[in-house]
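Next up: a single chain in structure tokens, the form predicted alone.
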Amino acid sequence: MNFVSNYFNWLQKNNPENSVESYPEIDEQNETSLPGVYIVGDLTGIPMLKLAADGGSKIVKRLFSGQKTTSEKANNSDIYDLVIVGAGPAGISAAIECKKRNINYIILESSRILNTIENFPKEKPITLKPDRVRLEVPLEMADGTKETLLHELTIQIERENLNIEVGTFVHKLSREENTIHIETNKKMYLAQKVILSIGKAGKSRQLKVPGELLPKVFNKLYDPGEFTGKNILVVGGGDSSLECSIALAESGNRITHSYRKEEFSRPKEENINRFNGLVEQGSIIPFLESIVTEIREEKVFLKTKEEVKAIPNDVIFILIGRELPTQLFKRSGIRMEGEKGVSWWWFMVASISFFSMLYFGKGGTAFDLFVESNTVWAKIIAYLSAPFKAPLNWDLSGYKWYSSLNFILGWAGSMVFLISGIGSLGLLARHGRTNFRTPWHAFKYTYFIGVSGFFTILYFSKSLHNTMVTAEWIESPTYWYSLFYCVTMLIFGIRRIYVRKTLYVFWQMTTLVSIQIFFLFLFPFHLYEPLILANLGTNHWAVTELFPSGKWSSFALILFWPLICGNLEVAFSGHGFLLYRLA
């Protein structure tokens, strides 16, 4: 594995990687794995105090409209119809929208009300975001610092006399039939649904280098003002550590700033002004595309483009974001993005060894395997033992290797297939509910076990049960192969359309489905007899130059195209040239 490593280490030229945030995984509704268990706020990866505010007022009125209430059905005090973890903006907007639609619920917090906020810097501004766009948000908040935005708050919410219980930590989340069961450190609460609005909660990131343990080394800046004549580093390039190496420049410091890219993180317009301005006044020095490579009692090492630069240093800021908290996630089975679990490795053997069999399959031997099998158990040896039944030939001249070659491995992922693909099959129905809790999930699911399912039946009746007396097999399959991936190219299009609702995407969908439906589907098999070659015949200089191989050229004319055009352009310039000559 040392070799492995070193090896995508020598690719990399060991520059820093770029991490991918994983968070849960949500369809279109907010709604996790587990059924009935919600997202909003940061945890979706929009981390805007509005948004997050206007997206908990939302889905209560999405999951709640039209559905009968505590006022109007039997009121039973121990199954509350919503309970929301986190007391932040996104959990007290949903709170007072159920309120507001006599909805029993209950607000459960692990630490302080609006803690998120608490945590900000002394006198951090806020200036929220999008300012621009129409938002059903039910808390009043307005632009300035931490301090006027918790007040404001905090106004509203004792207003409200909102139903809270503070100091309750969430340890799981279960479902048993239709109630989810929350264990916390106080009791266990049954709900009929649950949102989480806790936000990252989870702990500080790290740079996991040497000497990152010293007390000297802080994830957090409460007041700027501890610090003064200090030389500071800070890390990091979202709009926190900039924020932070701005408070502590204005507070007297000498500040140095390390970020591993060479540009900011989408950094908010105000904040990277007033630090470009301490930056000409020499407060701030940037060192973009630089890394911590060791932290010290009195300095720090920088590991920039040029050198390794040795830097007096007394207080060091690691502002790179917090990690989300999985363990609660684990512990409730909620899956996340891109999580590569048991359900995840079948699905992927299953895949490959399908394609195995499509792909080989079609260009391998093709024979009647079971011509002397009369009952299913002679059917199935024959099956188990084709390799040894197969007219295969491994001659080199000729590369009449190729398609025993094909044969073996269109048969190998064949059988593979069957065993992944009815385990696959089980793991679907064993989590049908998360698996088809929605329409879309539904026909998505059962379009591809139909796909699957009529390629397999075409493998074994095309590839293992020729009766031909040629063993080809290219026009029916590579017809039906062509049409089901323009069919799913054609309603994962539409689906991308309607989730992503922009022009841009529209256009850009459009575009590619008709393109590659035109090219491998309507000109090869329905246009290019009838327009090309009854109108210009097989010797015409354009069907010879243009389609070598007949209709299946134009596949190439999508999936090669960077290879031909150094065809077509000498393809069309000889023919220029003759053109002028007879001229």
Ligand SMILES: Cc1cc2nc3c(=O)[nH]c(=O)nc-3n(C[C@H](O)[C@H](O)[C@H](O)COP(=O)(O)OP(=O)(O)OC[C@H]3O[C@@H](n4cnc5c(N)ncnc54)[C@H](O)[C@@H]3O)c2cc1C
Given for the second form:
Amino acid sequence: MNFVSNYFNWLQKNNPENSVESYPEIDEQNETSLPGVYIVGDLTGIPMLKLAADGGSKIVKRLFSGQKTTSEKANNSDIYDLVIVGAGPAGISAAIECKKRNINYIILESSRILNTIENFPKEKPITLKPDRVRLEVPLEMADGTKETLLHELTIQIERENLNIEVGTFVHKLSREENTIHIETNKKMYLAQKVILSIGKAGKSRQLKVPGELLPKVFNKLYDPGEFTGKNILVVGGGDSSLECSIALAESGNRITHSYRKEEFSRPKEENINRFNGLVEQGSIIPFLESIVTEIREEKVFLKTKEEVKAIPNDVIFILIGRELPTQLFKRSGIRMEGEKGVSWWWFMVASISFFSMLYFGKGGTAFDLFVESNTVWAKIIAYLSAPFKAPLNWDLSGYKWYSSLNFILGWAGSMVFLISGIGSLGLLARHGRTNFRTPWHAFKYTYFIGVSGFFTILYFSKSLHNTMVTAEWIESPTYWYSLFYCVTMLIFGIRRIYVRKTLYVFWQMTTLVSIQIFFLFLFPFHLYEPLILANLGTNHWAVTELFPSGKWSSFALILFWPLICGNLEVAFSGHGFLLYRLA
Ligand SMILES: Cc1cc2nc3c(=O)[nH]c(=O)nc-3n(C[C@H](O)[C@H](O)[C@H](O)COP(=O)(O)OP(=O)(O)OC[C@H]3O[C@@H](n4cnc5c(N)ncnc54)[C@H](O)[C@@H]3O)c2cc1C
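Show the form predicted in complex with this ligand, please, because up to now only the form predicted alone has appeared in this conversation.
Starting with the chain above, the whole complex follows.
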């Protein structure tokens, strides 16, 4: 057993530990699963002041690019064009852009303006990144300290005279018809659109070790000057933890810094350099690859690779990040990344049963079940009771069971697909605004509905009209199946190239799609006979060796390529058998 767990640990060696933080699910327009509600700032990724401000400004430009502003249309003061939740750099930048465009907006801020920055440690150095990327930041900001940054930003915010309501905590968002209802601790606000720029400053993450609730344990450093001559342990691997160690070491404390990984990879280079400088001076003792196992009044236990060490300790700062403020999303029914809602499961069951119907129904024996039933009801009953009426044969000899099994799986797939497909259609229609919100979404779902409808009709109209032989429709549906497969690859390949505009993706998709279209459609159905058979004849060695199963061997050329690379003959004959079973 040890060997097995060691092996899996080895396999996972370079994978990130713990679970990945889940963010609200957004589309390429930053819209959440609640239509009309958008996300900007830290909640969309890298936590940086300039990126947050850039995001806030850009989203307003995008959302209101073609729209008439309030000065041109009737101003309904009850319903805001835009409610911005959170007065951090992202929310403030969005508001400045709204003001420029005469958009009827308000910022709702639960605490004070720029609360996250106000909470930075005293005299915390500010580094503004990225330098070389072109950003649209309406707020002027320069490197300095927390105090200089706050001063600079406050002057600009006062000059702009923005519409901000402080002390207003947003609990929940909901949508009724075309209006978003914003429930707060004060009153209900109504808006056509909402931007959530609430940052990530939710609850601090915990180590979950004994003693963590002792009064000497902190999750935030306000003023390093409050501590001198103390034994302090700082835990964490990000910028905040390094800056905390640096500030406390410079205030004359003895710092032990614990981090669970073997090196710091996330913090800014300047912070790592300053940290290493203090390590060299002996003001900070780093314990990499260590974890805290217990906290007591006067000491703390650190488990390193070699031993468990008891270290004298007066104060602890646990700075291992913050949990996202997920409650607001949960209360508002905003889906988080990776969350599988009811619709997801319906669509999943519908897809699997659809492919089961298509694949097994195609390969199975068809039975003449409808012939004697004249009315629609009789046909439905005949179909429902098909497994009991059909002359199935489970004899093991000569693979007689094969067709019967295919028939049963195709039938079961079709039954489940009918139910889950109708359910999925209902869900698509019910959440029509979300599912069909952009031309691409509308096209995507219409395409899938069209393709499934087409094959369902094909399956029902043909599969049960033959008697005791392999379904005669094998050829034409396979043609359509290949065609739709290739068209699907082409459409989604082009879409991927459009969304991810990199040279790598362009060539990756172009090669993948062209190879598939050639070997799965063009060659077998349109080129094999006129080019190969007509010119070489059936006895030519190239035909017998490379195409032992006729045009179907073209599928083997790419679908089973690792096999045919190893041993051409065996692989071909093995695959030939599979194709024989299919055809
Ligand atoms: C300790 C620390 C040091 C940092 N140092 C740097 C640095 O040197 N350089 C750098 O570029 N970046 C730094 N950052 C990151 C930077 O602070 C963030 O990227 C930036 O503040 C994000 O802006 P935001 O507008 O998305 O969110 P925030 O600035 O976090 O603003 C969110 C606002 O929303 C409010 N809010 C939250 N929930 C609600 C609610 N339900 N209702 C109403 N209001 C709500 C909050 O009170 C807050 O005011 C640091 C962050 C921390 C924590």
